[in-house]
Amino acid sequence: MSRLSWTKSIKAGRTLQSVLAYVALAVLMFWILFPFYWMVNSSFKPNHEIFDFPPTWLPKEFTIEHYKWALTNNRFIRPLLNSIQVALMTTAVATPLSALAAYAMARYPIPRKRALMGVLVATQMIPGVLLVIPLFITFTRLGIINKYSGLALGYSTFIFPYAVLQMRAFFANFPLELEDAAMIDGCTQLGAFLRVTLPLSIPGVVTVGLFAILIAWNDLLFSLILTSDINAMTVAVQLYNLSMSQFASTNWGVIIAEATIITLPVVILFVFLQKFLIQGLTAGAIKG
């Protein structure tokens, strides 16, 4: 085989490979995005069209009535605002808390560090359903039941172990020289951390922040039990009441519109911060 034809066949092989790769990618992306598309599509149809057979791939009778209904209804708006507050509070508490703890785990001579790591990992193996009732009683005794601050405290606790493990790896890989330089300038170790390490660890911190938002925004198991007052209830609970409880609504348009509304914030957040997430995971990487 001549050199030329050899490279040619390699090239042909590569092209074929590329084509196959694109086809595979297209199929996967279709499957990934279809439910999202179907949700958005249905949310703009009037109720009778949602169940039309054959289904319409785009709304035949385009309507924004469902959105109007949802966004003017206090029973949706109030929980939506609650959820936003819970998510923000969770991030605001969990991120600094776990960043500092992770830094301590990476840099400070803490006794029994291995045992501590063990505890953090062990929290991950406890099934959430086991904790629900005891947690409800604990929350009641602490007086933080039916409060979104209580919920935020709970979520911060749940995300803390994972966040620490994630960021510890991040900080442990951080070059020491830069911190040393800052300390020569008169910073404490923590000062050096805040001024030098942290600003350069933004992807890691953003990653943990995103995880915190995700857990707070998406949880149903705990919020279902820990909040029942409309003034503290998260939007997931209210959507659950509307769509899955005993006398769930048949108002499918509104259910789907609300589902779309509560999906959008997290989707937008992740689409914009996706780069940070991948960087953060790359540097920290849950490696063995």
Partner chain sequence: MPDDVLSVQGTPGTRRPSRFRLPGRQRKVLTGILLILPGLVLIALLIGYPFVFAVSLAFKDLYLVKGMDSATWIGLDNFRKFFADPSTKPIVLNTVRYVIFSLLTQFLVGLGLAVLLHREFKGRGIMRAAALIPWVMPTLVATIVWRFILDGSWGVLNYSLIGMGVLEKPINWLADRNVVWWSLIIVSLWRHFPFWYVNLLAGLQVIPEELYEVAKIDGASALKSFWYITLPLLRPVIVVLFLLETIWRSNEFTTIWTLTKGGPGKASMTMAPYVYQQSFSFYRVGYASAISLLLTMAMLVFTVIYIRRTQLEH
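Having gone through the form predicted in complex with the partner chain, I am curious about the other one (the form predicted on its own); can you provide its structure?
Since only the chain itself is given, any partners or molecules it might have are not part of what comes next.
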């Protein structure tokens, strides 16, 4: 075989690999995105059309009545606002505390640091369902059942170990020379952290913040146990209760519309902050 033929065969092989890779990627994306498409598609259908067989890929009778019902009903709006407030409170508590703890673990010679890291990793292996009863008893005694503060505190305890591990990897790779230069200019260690290290570690902070929002926004188990009042109930619990009620038997369109509304904020956040998220998640790939 001539050298030219060999080169052409190599190029053909690489082209075939690329085509197969793109086909596999397209199939994977379809598999992931199809449920979301079907949810949005069904939310604009009348109830009788949702269960049509064969199914319709686009609504025959386009309607926004399901969204009107959801966005004008206080039993949905109130939990939606509750979820927003709880998510923001959780992020405001978990992110700065985990950043300070992670910085201390990355910079200071803490005794038995390896053992402490092992404990943080071990906490990620404990099923959340095992902590429901202890949390419920503790929060009942503290009087923070059916309160935003109780939910935010509970979610922060679950987020904290992961957040510390994630941000420690980020701070461990941060150049010490920049902090030394800031301290030479008159900053304290804390001042150098707040003015230099933290602003340049935005990807790690954003990653932890998104994780906190995602946990607080999507969680059902702890919200279901720790809240029963509509004034503190999160939207995930409200949607669960609605789907289990008699209402669901004739109004699946409303439930699907509410699910679409709930999904939208998280999708928007990930779309606009995906660059920071990728940088934050890959920060620990280089050993610090």
